[in-house]
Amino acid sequence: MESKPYAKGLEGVIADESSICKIDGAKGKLYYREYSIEELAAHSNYEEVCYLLLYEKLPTLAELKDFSQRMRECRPLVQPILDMIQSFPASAHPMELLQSSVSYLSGYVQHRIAHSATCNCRNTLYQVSQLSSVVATYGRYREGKKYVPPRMDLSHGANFLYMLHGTEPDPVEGEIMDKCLLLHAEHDFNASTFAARVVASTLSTCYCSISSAIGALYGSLHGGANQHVVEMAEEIGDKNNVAPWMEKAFAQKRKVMGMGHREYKAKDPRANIIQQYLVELSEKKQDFRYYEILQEVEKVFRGKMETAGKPIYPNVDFYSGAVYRLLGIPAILFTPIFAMGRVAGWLAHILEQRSDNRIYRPESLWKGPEPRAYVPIEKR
């Protein structure tokens, strides 16, 4: 019998075709809907680029009125989702929080299409604005602070630091964290993006398919690393410090946060962006402490990789929980903000999968003995 070909973590596997996201990771670019990461950072933001990610073209001015007026109307939290964030244990993790935060939104919203178990999704945009309402109400009620209202005039990333911190952001701050979100949201077809479509071709709804991703996401091998970055960052303390933890990180074979990844051969793109910011926010801040030390780690150990033959650039995550920490929020929100951004892309797959449907069914190669007959109880 001809063997059918095998590749562990489905590596190099098409799984299907896609126009929502490309990578081309030899040259370090990135597109949503074939306009580039760059274009998009410099002139876009956060609603508009769901808009493109949802209906596949850049809005005109009257359509993304309407859809960002859509998307903020979605943003407040109702009585029953604010005592279950108060009520959730304070020794969890938010991303648990969150991805039962999203099974349990879908009961207080209006999404699926009449007399029908599909969801309506494209136009009710609760799941994608209301992750931030969701994040911000956490971060304030774990420092025993109350909810604070969204406000209708401020964009999705300035909304979320005003809803955390309970103060309306600088003009700067807020546009950095809207582009922030703007960066996360699409990234073809990983973990978590390939666990929403699994999730939606059975059918099923896609809250159902986004807490599905929000549990892959949560995983240490996907989200997560801007915290550790930053945690790297405190533990070294001072730009000085670096070569000294190198050396006893690569003799603990300690792995470096940040820094490779599994697509990009070169500096992935979002990073150079984030690492602007980062610079931005230093100098707004006259605090280069995390911007000297990230600089002088990505030095060190591109220099000790490259002589090694093996060169390793920073991902997205190098830079941004720095960036995040500049803008006053706490390590352990890191991941959930990555969700936050994310979840545009995901229903963008969701959406996709549904339109050309097929469940997902893979085979397994068989490893175990040969077939054996059953042996009674009294006989073992």
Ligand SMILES: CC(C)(COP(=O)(O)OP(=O)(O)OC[C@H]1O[C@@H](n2cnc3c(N)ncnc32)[C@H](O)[C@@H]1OP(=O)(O)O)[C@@H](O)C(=O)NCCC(=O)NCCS
Second form
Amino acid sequence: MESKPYAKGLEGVIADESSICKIDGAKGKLYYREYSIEELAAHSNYEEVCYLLLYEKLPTLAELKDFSQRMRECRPLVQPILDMIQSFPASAHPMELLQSSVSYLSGYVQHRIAHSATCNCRNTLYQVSQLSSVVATYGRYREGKKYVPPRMDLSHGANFLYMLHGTEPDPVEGEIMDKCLLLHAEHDFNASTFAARVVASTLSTCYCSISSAIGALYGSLHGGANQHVVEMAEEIGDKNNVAPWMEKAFAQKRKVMGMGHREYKAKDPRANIIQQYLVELSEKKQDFRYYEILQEVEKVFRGKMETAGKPIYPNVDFYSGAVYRLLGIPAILFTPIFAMGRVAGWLAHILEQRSDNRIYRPESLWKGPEPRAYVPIEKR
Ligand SMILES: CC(C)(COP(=O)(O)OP(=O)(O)OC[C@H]1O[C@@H](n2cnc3c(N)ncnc32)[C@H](O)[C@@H]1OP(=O)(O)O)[C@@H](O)C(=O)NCCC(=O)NCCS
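May I ask for the structure of the form predicted in complex with the ligand now, the form predicted on its own having been displayed?
Time for the whole complex; same chain goes first.
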């Protein structure tokens, strides 16, 4: 019998062609379309990057103005969504709330074209704008505070902080928040994006595709890691505790969150950029606790892995949680923030999938017993 290639976790398998994001894992380079992440982080903003991902080019001034305005007009939440956030069980995680609210939102979109290769997600922008409004409002409701209507004059990131805290953010903090969303906006065929593309390939709606992607991102091996990194730093407590903590973690074969990546064999370029934001914020707030601990974790972990001949580097999640902490954001919101940024990439992939669609249908390698006769229940 012909043996077909088998790759657990689909490692190394090329599932489709794409022109949205390029990763050079060996060199630690990342591009959205044809622009490096370093240049985009230095000169662009989240709304412009959404345009780049969805329209395949950088916008002109007029195009960006129009696009930003349309995105901003989608920021306010309608009362039924507010009611839903309010009544969501307190024991549930906000990623579950996000998943549900995306499905719920689909009922409020007029030009929804399901079951067809034509998709309207480039036009609605509801998902992009409203995910951040939902996360901010959830953050307020869980503290018994009221909904803060969005500001139309603020960037996507600054408006999120405004809706969460109820006060206009310091400009540097607003910009760092916006850039963090930009850095999370896209990352090729990762698990959540692949989930979005699989659902899109069935010609389901973009809302269903996004809600599946959110479910995939929730897991601790994917977007959940940023929350776990901060919890780890808090558990360690002081940079002098890092070495003994690491000995114990290795003895228990615990994975160190925020470290390692399927694609990168060098430090994730986004981790380098976010690390700089952490330095900037730590200096601004004169609070170096997270930075000192995480820097030490990186040093000790990398040293141990290099000695073991398995070099592993920090990924995007390693420093992002600490940045959010210094922006006054509770850890429970970190993974939803990842989703708020990544939704732009998911939408771009849904569009790309639909532009040249073939339904995903891989195969499995049979490992069960040989076929045998059915045994009636009284004879088992
Ligand atoms: C990201 C991740 C899921 C990639 O998984 P993967 O490509 O399947 O790689 P593996 O988990 O098989 O790791 C390969 C080897 O490195 C080790 N390794 C990888 N990441 C590690 C980590 N964070 N801590 C300790 N060891 C790690 C594995 O134990 C494995 O060792 P082995 O070959 O002796 O079994 C993995 O590195 C991980 O779990 N990281 C922590 C979670 C995280 O930060 N996720 C966010 C990703 S953006």
